[in-house]
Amino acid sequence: MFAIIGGTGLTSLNNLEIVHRQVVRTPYGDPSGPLTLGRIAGQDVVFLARHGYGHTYAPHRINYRANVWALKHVGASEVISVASVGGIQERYAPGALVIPHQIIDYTWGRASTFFEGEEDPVTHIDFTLPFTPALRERLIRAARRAGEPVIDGAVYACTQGPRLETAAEIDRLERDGANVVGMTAMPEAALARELGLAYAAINVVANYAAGRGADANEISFTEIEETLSETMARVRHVLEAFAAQGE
């Protein structure tokens, strides 16, 4: 069974045949909401809205540990993250779908490991490739099968939020090698790795990052909402193709 974590603009899946919803209690507190279990194209799927079904949890307040633990608990073996991002270079334009391959973490103060108790052993994970290569390739093949163009590869800069970045901060991220900027990939990706879950992402470019594009002096939240509304249908199409191709 694979899991989908929906971000801003994806709080439900209208192509999901719902079987039941399940409230999961975890050692780390409550997840963002009940898990929705069902099927897409005959494949078992579990869905969770990262920010809550009413979009009530800001990125820095999400209980990432509870979310990831709950998905593992109900039997998920791989996770597809759907998240909106800002595009830093012209190639990553609003409306583009991106399958990132790397992360730079700029967050702070988030509970970022399952191994922090006094009785827990010191545990290191290999995080050279934060997105599972085989799962990324299956997502890319699914997009091609669905006829949806995607950009293969991007360095995702994960910032703290909830505010958007300054233009100077985006300049810094670009110098660091980032292509897109978001607020939720970390510690989510690392926690999935700690629990042995394959993890990959579909990023929806909702806007150009601060200081970039036509709205260089101010980001329009109305335009972001319109872009996400138009583009999430394409994401659902890719996810359906992913489910249809099986393992």
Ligand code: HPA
Given for the second form:
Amino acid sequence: MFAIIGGTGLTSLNNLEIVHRQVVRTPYGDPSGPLTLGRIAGQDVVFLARHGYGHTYAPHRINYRANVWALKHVGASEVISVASVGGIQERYAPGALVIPHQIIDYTWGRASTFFEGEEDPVTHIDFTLPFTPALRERLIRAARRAGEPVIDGAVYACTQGPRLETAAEIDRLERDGANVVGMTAMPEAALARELGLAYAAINVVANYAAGRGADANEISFTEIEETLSETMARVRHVLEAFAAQGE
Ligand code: HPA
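Now show the form predicted in complex with this ligand, given that the preceding structure was the form predicted on its own.
The next block holds the full complex; its first chain is the one shown before.
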């Protein structure tokens, strides 16, 4: 079964045939909300709204461990993350869909591993490729089938939030090699790897990052909302094609 973690702008899926909702308690506390189990294009799927159904959890307050643990607990083996980002270079323009291939983690103070109890042996995971290559490929194939253009590859910079970045911070991220900036891929991607779940992401470029684009002095939240509401239909379309194509 695959899981979808929906971000800002994707708190429900209207192409999801809901079978039931399930409240899951975990050793790490409560997930962002109940899980929605159902079917898309005949495939079993579990959906979770990352920020909660009322968008109540800011990126640094999300219980990533509980979310990932709960998805595994109900039988998910792969996770597709949907998350909005800011685009740093012109190519990553508002409205673009991006399948990132790398991450740089700038977050701090988040509970970012399952292995920290006194009784847990220290465990390191390989994280050379933070997004599972085979799952990325299937997503890209699904997007092609759906006729939705996607950008194959981006370095995702994960910032702490909840504020957006300064223009100088974006300059620094660009010097580091980043292409898009968001606040939620970490520790989510690493936790999925720790539990042996495949993980890939569809990023929706909601805005040009700070100091970029036409309005370089300010980011408009109205524009972000407009872009997201126009683009999420395309994301749903890709997810439906992903489900329909199977493995
Ligand atoms: N920065 C960080 N996260 C984001 C942005 C941004 O500009 N846009 C959407 N998520």
